[in-house]
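Here's a solo chain for you in structure tokens, the form predicted alone.
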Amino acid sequence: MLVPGLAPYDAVSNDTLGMTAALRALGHEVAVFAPHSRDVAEAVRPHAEIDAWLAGADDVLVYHYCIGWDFALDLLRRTKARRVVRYHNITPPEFFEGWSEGYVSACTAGRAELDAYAALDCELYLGCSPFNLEDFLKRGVDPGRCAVLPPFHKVEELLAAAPDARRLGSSSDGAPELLMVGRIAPNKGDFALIDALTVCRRMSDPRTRLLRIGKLDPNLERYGVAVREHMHAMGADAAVVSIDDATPSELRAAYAAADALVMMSAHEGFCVPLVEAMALGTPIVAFGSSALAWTIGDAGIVWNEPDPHLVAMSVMRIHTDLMLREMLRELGRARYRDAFSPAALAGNLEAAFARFAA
């Protein structure tokens, strides 16, 4: 298992470690290699040692592709092991134009390697969603060498956490509460999210709040300033509770407090917060861009445009319609159980790797 880095609360890290545990449970010997790691419960080996560990054609190398990395590309070109490209999606650089030259450069470099990985004709390409796999299918990769495997996650740990709402502040009893979970970045739809909050406050209840859980990378500070300026222009400063370092207990409390997880993102390769909401019984309202519609399935209200009025009206309807709210909760829990639970993911992984036994 090769990954560019491992850290807590990171989706790629969670998938790497979850896949490692699932493969070990199936009886395989698995080692994880990375150039750096911190605070993870895994003995991570230096990436430079991976050649010595791969003995030959009976081994399988799984590379978690999420950035540009010459070392990984060179390794997949020379190794005699069977190769699996686990693609986590790389955001197109145009989302960061005008906000961060560094992000534009990194995303450009990462996506520039798609052609090279497609040309390698690896034994298996694992996408987190059908949307992800399109990056390889349109480059001519054999569909028979592709499979969809949703990412492993830490949702079961979230389900076991005791809610802690102290930092969420006092909710306005009876007023709608919106929730967004995810880093603050230009592809996440923060402006449309604030607009939807504003519509709710104007048309439903001026006490409506937005719980915004997620970090802002210092390299995107220009974008963060623009979001705060828009928030101020909409008169929503006091209506937004921002937490950039939420614990699992605080995240559990935020899902419990919200009428809906509102996801306005314009580009996602999967979106784990949707799965968290399903498992915890929080209704979902979303713009059905990229992989979002597939991830949600029938377990939420999905619009084909990021219209703040449509989103706001959906949240208001969920807030007042008990039957709709309970239906969405049950649909979410069912989709989590059938498609994204640990048992479902382990079954999908076993089926994907069964081709190596043929």
Given for the second form:
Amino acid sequence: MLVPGLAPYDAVSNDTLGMTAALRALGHEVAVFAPHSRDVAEAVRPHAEIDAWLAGADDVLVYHYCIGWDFALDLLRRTKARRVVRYHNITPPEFFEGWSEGYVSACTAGRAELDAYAALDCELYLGCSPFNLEDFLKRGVDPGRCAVLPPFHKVEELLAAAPDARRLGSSSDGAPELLMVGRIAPNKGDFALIDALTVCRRMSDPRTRLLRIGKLDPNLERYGVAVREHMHAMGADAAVVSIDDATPSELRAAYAAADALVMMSAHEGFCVPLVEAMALGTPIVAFGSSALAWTIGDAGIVWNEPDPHLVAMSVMRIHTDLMLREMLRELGRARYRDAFSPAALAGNLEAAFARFAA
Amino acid sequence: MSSARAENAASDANDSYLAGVKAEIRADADAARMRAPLPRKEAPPARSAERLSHDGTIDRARLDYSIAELTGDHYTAFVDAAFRALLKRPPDEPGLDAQIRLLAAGAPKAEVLGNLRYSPEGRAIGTRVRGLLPRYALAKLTRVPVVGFGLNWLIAFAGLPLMLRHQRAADTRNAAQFLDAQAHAGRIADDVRGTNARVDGVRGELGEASARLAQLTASFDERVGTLDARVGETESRLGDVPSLRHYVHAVNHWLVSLQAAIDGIEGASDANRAHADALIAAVHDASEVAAARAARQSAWIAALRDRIGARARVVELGSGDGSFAAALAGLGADVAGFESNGVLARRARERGLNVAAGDPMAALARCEDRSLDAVAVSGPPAGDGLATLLAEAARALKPGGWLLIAAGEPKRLADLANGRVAMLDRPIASALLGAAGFAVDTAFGGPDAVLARRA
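Okay, that is the form predicted alone; can I get the form predicted together with the partner chain now?
Below, the chain from earlier opens the complete complex, with every other chain and molecule after it.
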């Protein structure tokens, strides 16, 4: 298992460690290699030692793709082991136009590198969603060498955490509460989200709040300023509770407090917060872009357009319609159990790796 | 097998239910869009130079550097500047980490620059760094086993005179810095002595303040004691506090009973309202009334067909079951209807029409100024209500917009005795409309409706 870095609360790290544990449970010997790691419960080895560890053609190298790491590309070219490229998606650079030249360059370079990885003709390309795999299929990769495996996650730990609502501020006492979990970035639809909050406050209850949980990368500072200015223009400053370093207990409390997880993102390779909402019984309202519609399935209210009025009316309907709310909770829990629970993911992984059994 | 069939049936039922809910939400959203339009669209971000975490900028046009320009900084500042110059972007975390590790392991800066410049990404950009290639090749060669070891010795031996000169220069620089540090330490010691003196002064002031606080506390305690004594005297004088408490409880009880009674009255009122709505809906459905309505509405539609354009924004007040709204939509108009009768409004929505239940006059008051092409009113209010209607319609209509006022249908039980639609008094209606800023269209001659144009 080769990964550029491991850290807590990181989706790629969670996927790497979850996949490692599942493969070990299937009886395989698994080692994790990375240039750096911190605060993870795994004996991570220096990446430079991976050549010595890979003994031959019976071994399998799983590389969790990241932008601009030539070491991995060289290794995949020269190794005799069977190769798996685990792809978590790269945001298209156009989302960052005008916000961050650095992101535009990095994402452009990352997408250009996909050509090189597609040309390697690896034994397996493992996408988090069918939407992710399209990046390789349209570069000519054989569909027989592609498989979908949703990412491993730490949702079970979230389910076991005791809720801690102290930093969520005072409850709006019966008014609707919207929740958005994810980093603050131009592809996340923050402007439409604030518009939806504004419609809720004007049409339903002026005490409606938005719990916004996620970090802002300092390189996207201009975008963060623009979001705050939009919030101010809409008179919603006091209605937004932002937490950029939420603990699992605080995240658990936020999901419990919210009427709905509102996902207006225009580009997602999978979207783990949706799985968290399903497991915790929080209804979902979303713009069905990119991989979102597939991830949600039938377990939420999904719209084909990022329309703030549609989203706001959906949240208000969930807030007042007990039957709908309970139905969405049940559908979410059922989808989590059938598609994204650790047991379901382990089964998917075993099926995808069956090709290496011979 | 039967279990699978049951699951499929449940899934189909859920899908059907969700589809119905989504259709209702979409209708609500359409109405909300009209009532609470958002003031602005997201503006595209302005293009400008990126704010950097370090002190450089990304100069995309520049593709020629010397090694000296890129090696002036140290540690992370050096790697950051190298990324920006050679890859035209800030470093990503793994990239920065990998190059910092190289430097920490003793690699020359030329090797870091070469790693970036001759990576696939760097080659694609093609920045020229004068003299880099031989130095990069040399740095890589020193890593070759045996040969690299000898090469390192050779380079070190050849560089000995230069290293000795650097060492002597460094000794001089260190001595100068040591003298500077001693002078700084002396100044810091002076500052610390001054700070200690100020702390002693503050400590003295704090002692005085503490003594003053103790005096104030004693004075406060004395006054509280006096107040306690007076409260005790007052309580003994009152003596009748239990009976007062009884009266307060009795009043509270009475208030709770009153609230319950009001709730009961409101509940009965709601039930009566629902019953009345059902009765009015029954009248609405009566075949004679429905036939007369269809004939009247045909005449109104014929009049409006040539007067409003496609995509016209029309508000209908008193939409009934939505039959006129449907006909207007058939003309291509964007219609929003409002109906006070909950039974009829629900029926209209079930037909897929944008008709909301509620007070039509309040709905008109929420419309923006000069935003509508036409307003259709079925059953105008009397007295002050009519004046308010005309004023609101004049405000909400665009100049040249149309106002259709039709006499209402018999919706009250008392009207049933007439068995027909009330007629409008056209001369009086014309005078009223003229005074309100409308010009009556005399070409439209319906006996029970008047059509007027906003000036």
